[in-house]
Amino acid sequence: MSADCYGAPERQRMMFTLYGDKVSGNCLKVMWVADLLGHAYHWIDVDVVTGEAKSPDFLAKFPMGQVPAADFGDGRRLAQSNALMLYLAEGSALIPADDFARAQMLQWLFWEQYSHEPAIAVRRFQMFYLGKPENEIDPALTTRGQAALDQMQRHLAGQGWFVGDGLTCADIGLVAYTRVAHEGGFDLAQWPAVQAWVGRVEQALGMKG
């Protein structure tokens, strides 16, 4: 998909430095929005597994000590994945024009960080990247992750996208860890509406087809 398809005016495209780790869905979703809307950025790898985001040099720029983080080269710096997505997507069709639809999008982004990512992403990280055996992983992560996927299944059983009739930041935010949920032991075949939605979002982002 082109940037023009999603309504990003040329004057709103920007250049920046994006710090992140491609094992992190939070970092990837910012990269996907930037790519989709035609923003130019220089990617700098920050290894989250070895704790590079906690180094003195990084903390001097980004005191939160987390990625993704962006430096816009004019003294402005910004962290937190959803804040970055929303900033980059301002003025595009990824943010609904209707006030209530925009609030619905924000609702799902808040839910993603509070009820989805802390279970699915954490279990995936412990299982896939740290190689922890099942008996060392908190079973509550499985319960909470399944509940999150159940919630998504119920919502998507009646519609193709999380908000409205097309791709928004809500879909991009939620797909980042949902598409790799199997790496945390969640088989999306159990949630067919979610699995189909993942395919639609990946296609819209140019990952398939």
Second form
Number of protein chains: 2
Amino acid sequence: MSADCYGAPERQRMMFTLYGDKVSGNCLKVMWVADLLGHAYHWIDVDVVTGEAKSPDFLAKFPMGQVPAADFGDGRRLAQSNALMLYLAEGSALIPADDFARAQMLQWLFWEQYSHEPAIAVRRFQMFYLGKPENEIDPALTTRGQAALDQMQRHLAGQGWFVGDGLTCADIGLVAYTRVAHEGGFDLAQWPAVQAWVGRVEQALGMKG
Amino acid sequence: MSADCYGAPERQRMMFTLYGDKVSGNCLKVMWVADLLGHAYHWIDVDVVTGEAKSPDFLAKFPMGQVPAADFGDGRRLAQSNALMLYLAEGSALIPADDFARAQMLQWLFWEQYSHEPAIAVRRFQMFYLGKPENEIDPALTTRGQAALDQMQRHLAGQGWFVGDGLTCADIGLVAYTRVAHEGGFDLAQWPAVQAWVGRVEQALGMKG
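Would you mind generating the form predicted in complex with a further copy of the same chain now that we have the form predicted on its own?
The next block holds the full complex; its first chain is the one shown before.
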């Protein structure tokens, strides 16, 4: 699929500066949506491992001190990966037209930030980027990460996408850290419906074939 | 202000069953929005202290195993406090009409679930409901909670509401645990702009006067 399948006819394509780190799935989510919809952005690297988002310069622009963050150049600045994705995707097929389907998409995105990312992304960050040995990692991160993957497996056993019958922001938000869950010690072979869905989302995002 | 200020002309008032626990700010958020907008709901208590949301019966209906959760009676079921609030509020003044203002509202709601609730609500739950002595509480909860209140103080020092010039779902989402932060050991007198804003939101929700 190409960007043309998703391009937003109802609004202008946007131009902005996107601050992020490509090791961060939260940042990649926003980049993928921008690429898919043909928004134009200038990427500026902010190193999350050394805590560059907590520097006085960055905090003066973005008080939340986190990436991704976008500057639209006219005073509009926005942070939080899922809020950014949804803003860029307004008017496109990545946001369902039906109001209940939109609510389901938001349900999964809020669940992702509360129950998925704080376990799966954090465990990966500690193992893969900080090089923490597995026996020093809080076992609660493992249990919570497995529970999140179980939840996704149950849902995806019955349907191909998180909401409705095609790619939405819910899939993009959830795939960001799920596709690299092995870097946090989670073997997706144990969650086959999740593994198959990761392949579908990657294909829709143009990562394969 | 009354519900009529916020009532949603573009859609029917809804009827649903709302599962929740009144000790949970996440559940109260949804109840406040429903009350303000005149939606009709039947409330069913689910005890979060004893973990009733993890019972097989509840999980069969709501696999995420969390409250609040709503059953609209026609197969539509939805969980996650902020997704529920936003669904109930569609078409009302609680959601800004401008797309960037909507994105800012979502930014604060995602921030609330990631950076505010897991510190302030969790510390309160441990102190107030589980009776944990303060010296047994993870000091990171204190630091993170203070940082969240600092963030809110900086924002509210310059404006009366989180987004735009009136009450939105961002305020309702954020006030739920902020107004009871003292039960988690945070004295709001240290964050005067936050304290004043809590009063404004409570008044808008009809809690005072």
